[in-house]
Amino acid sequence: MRTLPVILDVDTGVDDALALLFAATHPAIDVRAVTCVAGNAPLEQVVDNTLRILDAANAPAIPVAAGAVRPLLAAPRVASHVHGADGLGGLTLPPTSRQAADVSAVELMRRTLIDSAEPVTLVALAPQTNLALLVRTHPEVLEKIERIVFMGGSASVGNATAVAEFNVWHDPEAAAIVLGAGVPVFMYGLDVFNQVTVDAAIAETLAVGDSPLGRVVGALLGNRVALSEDRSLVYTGLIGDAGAVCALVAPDALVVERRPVRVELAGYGRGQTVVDRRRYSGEDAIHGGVGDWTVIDVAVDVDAPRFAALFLETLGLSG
């Protein structure tokens, strides 16, 4: 398996937290840049623990940059009701030596690209803020970029809306435009986020175990989210954002459509994935109301059992 050299967007809170350190140990995984936008925590907060979740992988000095602190056109919010107020649902991480790059995120992602001798892929598992700047502001890095791969969107239900799901729900504007970038995109959504889990017993007996790296995965997977009617805090045990990453070196394990897909910009439907899976044109076509699609590759299944050994395994923590 060749290495594959990626740059990681991330807005760091649990789920992003598990998949940085699944990329920072996986060998087939070449992690070049972080860069950080604000989505589950504040610009500030996803940076200090971006750079924490860095250590505890013991990851070499991969270079971190800040960007933006808000979505391109909606007001700011985070999700701490999922992720807590410190984005880590309160894991306590010891200081970190690290400090940010001293440029942006879209300077880092540019000099990243440019100075790459072989296309890289954009693994996006924030918002996409700082990646439709980029595409914007730097069309010349365009030819560097292999594909992007980001967790985001849905082909049936939402989670932020009914039928949002919260990244691009987050900034839908910013999705929209990297979807028509004209680079090749990978949409790893609900649909496949939703089933990879880890059973609570080994959540729990990690968060105790002897590992330092178990203990930190053991809390983050032990994060409780407020998702019933009563708002009482339930165990999920989602690797969340950490399965975007498997698809790079397990693609075998999904189930794939390349479908035309959109987003919504305006009413309810504001932040949704339309992902027209049918099988014949309908009356929009006929009466001339299809709009603008853009055709990408959708995971619509996933080999759930399988991404969570992957995961686990990776980080030596199967038992």
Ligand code: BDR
The other form holds:
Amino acid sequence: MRTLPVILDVDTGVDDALALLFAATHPAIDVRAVTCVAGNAPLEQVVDNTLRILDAANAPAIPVAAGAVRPLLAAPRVASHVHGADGLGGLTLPPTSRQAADVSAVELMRRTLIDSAEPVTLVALAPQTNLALLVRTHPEVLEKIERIVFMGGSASVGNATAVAEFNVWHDPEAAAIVLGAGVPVFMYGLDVFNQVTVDAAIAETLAVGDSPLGRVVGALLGNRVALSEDRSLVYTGLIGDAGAVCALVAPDALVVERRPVRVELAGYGRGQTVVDRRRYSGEDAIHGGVGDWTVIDVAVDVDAPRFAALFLETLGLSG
Ligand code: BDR
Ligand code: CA
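Okay, that's the form predicted alone, but what's the structure of the form predicted in complex with the ligand?
Now the full complex is given, and it begins with the chain already shown.
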């Protein structure tokens, strides 16, 4: 398999951490840069978490840069109910010796794209604020983007609200800008994100095992929780954002449909990705409500055990 140059945009985040570990370890993925954005935690915390996780991955010196401190228009939000106050669910990692680059996330993305001999895949695992700023500031680099793979959205259920997924809900204007950028887009939404899990027993075994990396992964998986109706936390075991990175190297494990998608910007539906899955969609024109749609690739189903196995095997943790 050829080595794929990627830039990861993250809001680390328990499952962003799992994704970084996987991406930095997989031999077919060449992580050229990591850019950070506020989302699961405030920006400063996201940057620190990202640097510490790259240390834990023993990754070569991948440049990391800080980006947007808040969404384009929306108020800043928090996700501490799911990711903990520190974004990593309280996982204690040694302080990092690395430093973030002295350029912004947008500038690091621009330079990485311009300097690359071949087109680069942008993988967004977070609110798309940094990507939207890149699109608006440096449209000249769009031709160097192979495609944008984003974790976000849904063709069915939401999580931040009944219909909206967190990353898109956090900055819907940014997601709409990115969808309209004219670059090929692949959506790894909740339809597939919610399927790929690791059993609690495996996570517990890893968390107390001999492998330092296994202990980090086990602790992170142990922190994969969701808030139930009575506000108690339940274990989900979701590898989450890491699944979107698995999609880069095992695309045949996914069922993908090419569909028109739009981002809702108002009302209770704000942040929802409406995915038109109708067989015949001609009635829209008759009813007069058309709006801006972009045709993109949407992952609608996944061989979840295969992604979970790929994740653990790549990290050398399949027991
Ligand atoms: C997304 O939001 C965050 O909680 C996760 O890191 C993931 O990127 C899921 O909705
Ligand atoms: Ca994330």
